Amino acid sequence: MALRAAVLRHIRLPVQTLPAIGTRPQSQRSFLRLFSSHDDHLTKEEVIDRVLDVIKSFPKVDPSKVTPDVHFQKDLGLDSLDNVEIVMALEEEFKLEIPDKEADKIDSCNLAIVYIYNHPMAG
C-alpha cells in the first residue's frame, strides 16, 4: 500500500469534466461508453504463428516436425511434464493465466491455438 500511495502522489492525470446528462437537449446528447473494450484481439494467424514459435523453441522439440495439427505426446514424443512447461511458456508469451483444469486439456498445437484465440485477454 505504501508503494501505491507513493506512486499515486507523483502521477498527474488530466481530468476531463463532462456536462451533466440533463443539461443538453435530447437530440444533442452523446453517449459515453464506460466499459473497457479489448478491440486489439489477435488474429487467428498471429496466434498460430506465435504458438508454433513457442513450441519450436522448446529444447526437446525438432522444429521441422511442428505444425498446427501436431500432438505434443504422440507426434513430438513429449511427456506430461513437457506438456506443462509448454503451457507455461504459452501463458508467458500471451500474457494470460490458463487454469489448471484447462491446461490439462491442452495437449496439441490445435487445442492451444483454439484456447488462446478464444481467450478475451490474450495479447
Given for the second form:
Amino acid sequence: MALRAAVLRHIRLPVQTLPAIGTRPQSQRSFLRLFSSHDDHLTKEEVIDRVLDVIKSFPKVDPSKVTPDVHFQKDLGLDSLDNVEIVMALEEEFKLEIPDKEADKIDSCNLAIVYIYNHPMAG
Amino acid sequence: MAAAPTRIDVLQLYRSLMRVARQFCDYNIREYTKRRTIDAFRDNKILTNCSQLSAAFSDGKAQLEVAKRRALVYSLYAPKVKSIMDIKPS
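Switching conditions: you have the form predicted alone, so give me the form predicted together with the partner chain.
Zooming out: every chain and molecule, the one shown earlier first.
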C-alpha cells in the first residue's frame, strides 16, 4: 500500500493553475473545440430551401405552386413515376440512400422535409 | 405466364433502374439509361392487357440485369477525366 502510494505520488502531476494569458474572452474560447461529428447537422430552413429547389427544378412542376405543404400527386398533378423521380433527385441532393419502403411513403413536400431533417446522414 | 406485376413491383423496378443508372461513370450512358427508363415506363403506363404487362415487366427485369453487369464492367475501366457535364459550375 505504501509502495503504491509512493509510486502514485511520483506519477501524479501536481495541480498547477495556468497563468492567465490576458483576460480576453476570445483567447479562452479558442481553446474550446467541439469534436462532435454532429454539429454540422442541417438546419430546418436549409432543408426546406434545398427540398423546394429540387422540386422546383423538376421539369414537370410549376414552380409557382410549390410550397412546403404541397402534395406531389394531389396538388402538383404528378403521378407515381414522377414521385419516384423526385425522391431519387432528393437522394442525390442530400447524398442519402432512402430504402424503398420509406421512399414509397414520401408523398408530399412535408414528409420529405421531415424525413430528411430527421435523417442523421443528410449532407 | 407469370401473374401480372403489382403496382409496387413496377415502381420497385423503376427505382432499381434509376439507381443502376446512377452507378455509371460515363455521363452519356447514365443519361441514356435514365431517359430510356422514363420513356419506356411512360409508354407502357397505358397497358392493361395482362400478358403484355408481364412481357414488359420481364423485359424490364432483363434490362436491369444487363445494366447492372455493364455498370460493373464500365467502372473497371472508368475514364480518369470527368465529362464536362459532370463538373458543377462553381
